[in-house]
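This document opens with one chain alone, in structure tokens, the form predicted on its own.
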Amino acid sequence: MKIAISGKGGVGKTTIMALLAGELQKQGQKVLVIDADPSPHMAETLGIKDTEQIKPIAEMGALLAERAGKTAGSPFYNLNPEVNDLLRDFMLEQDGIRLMILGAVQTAEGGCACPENHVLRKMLKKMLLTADEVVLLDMEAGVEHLGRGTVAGADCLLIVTIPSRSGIRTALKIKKMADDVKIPRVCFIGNLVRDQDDKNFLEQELGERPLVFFPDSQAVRRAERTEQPIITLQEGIEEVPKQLIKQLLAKD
């Protein structure tokens, strides 16, 4: 099962993704998560020890301009670069959780940064394709990279918002890239849900039913300003990662 996870920035996706990657380690899973924002918080969110030592790739300009055989001057680059001793060599491992920080190229000198983007796209790919465990990948906010392709391998996209009409404005933009790329399946989940008015006004406007609600949990909120991996919580969820993963489980 491989899950990509997307949403307009500030809805809660990279918890969500934390939370659904604990449940799935308790239950006896092998779980492989991806960072690709180009804000990547998913080690500290998971609890990931020395994480001021983390470096992404996408930050290792000399590499990924060395994989991709780009010279200067030279708009050539390598098509097929070299990809499976960075899968090796650049992956975290605790408690189970396999964790693989590729963040996102924003610049790049001459203002293009497509060598090094096409080296982080055939990582992502690679491991989305030939990964033998649970793949969560934690995607950037809004909708630019599914018009890049970057969740291509991915068994299903899931939509987190919040209920507010902003965040459902983004919600609706990014299914309605993700039904044009043919994700085979694109779910929403409901996050911040205090009573029945916000879960009746979320499946009004987005015309369905999500999946499952998060609700506003002072628990997370506590944690986060406390800088407590949310992935310990015992509190303050329900149940809702376990409902979750019986949802996806029910649509295989």
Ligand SMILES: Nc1ncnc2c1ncn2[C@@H]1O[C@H](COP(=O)(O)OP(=O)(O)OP(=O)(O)O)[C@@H](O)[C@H]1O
Second form
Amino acid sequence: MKIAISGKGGVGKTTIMALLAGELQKQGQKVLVIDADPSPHMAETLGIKDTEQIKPIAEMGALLAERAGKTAGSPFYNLNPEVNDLLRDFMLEQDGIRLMILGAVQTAEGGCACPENHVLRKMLKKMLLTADEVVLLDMEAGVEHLGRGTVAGADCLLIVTIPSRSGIRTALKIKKMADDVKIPRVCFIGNLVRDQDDKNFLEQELGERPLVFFPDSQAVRRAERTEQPIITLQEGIEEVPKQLIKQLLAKD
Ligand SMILES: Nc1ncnc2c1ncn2[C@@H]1O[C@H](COP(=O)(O)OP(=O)(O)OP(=O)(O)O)[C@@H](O)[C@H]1O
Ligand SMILES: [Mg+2]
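The block above covers the form predicted on its own; next, return the form predicted together with the named molecule.
So here's everything in the complex, that chain up top.
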């Protein structure tokens, strides 16, 4: 299954993806996390070190263009069927979780991130997974990746929102765009939820009940401040990652 996550800035996308990665790995799934945020910090959240060893996906395009006999600067990438073999150079594995990063090619003049997103989109579409493999795609905030169709190859999009009007507004916009690009399954997730009022507000404003609600957790806050990888968290988020996986697998 290929699962992408989206939502307004700072609503907890990376945190939730890391918790999901940890729980899936515990349950025996082979997890590949792709950090597609141009300001990546999934590695720290997962506690993965030596990330300078990973070749960013952005370089994959140049490599593939080279192989296809085109110039490295060409905006066109001819992905060939051997793409899966190539992936190995672009990932780092630690404690059973593999990580890939998109890599930022942004210039002061506002250079476009389109080429690497194009590679990512194609890669997602071409990646064939076995039943015990899960790809988790952590996206940058906002709607741009949907505009570019980067996540069109995902089987499922999780839209995270906190119980605030602005969070919900962005979530609904993302939902509409996800439906337009025909992502097969799109679900909301509530984060920083304190009480029943928060749950009711989310359900009412979203027009449907979020799949799960993550609590506002002191343990998560503490882990972030002390630079403890979120994935090693033993308490404070209750059974929510487990519930989420159950829900995702149930309707799949
Ligand atoms: N359930 C939670 N309880 C307490 N703190 C949380 C929770 N979820 C996330 N946070 C905190 O909120 C902050 C933002 O979280 P995170 O980086 O996961 O958000 P994001 O949506 O990935 O942000 P960005 O849009 O910048 O990528 C972090 O400091 C994180 O520790
Ligand atoms: Mg993030």
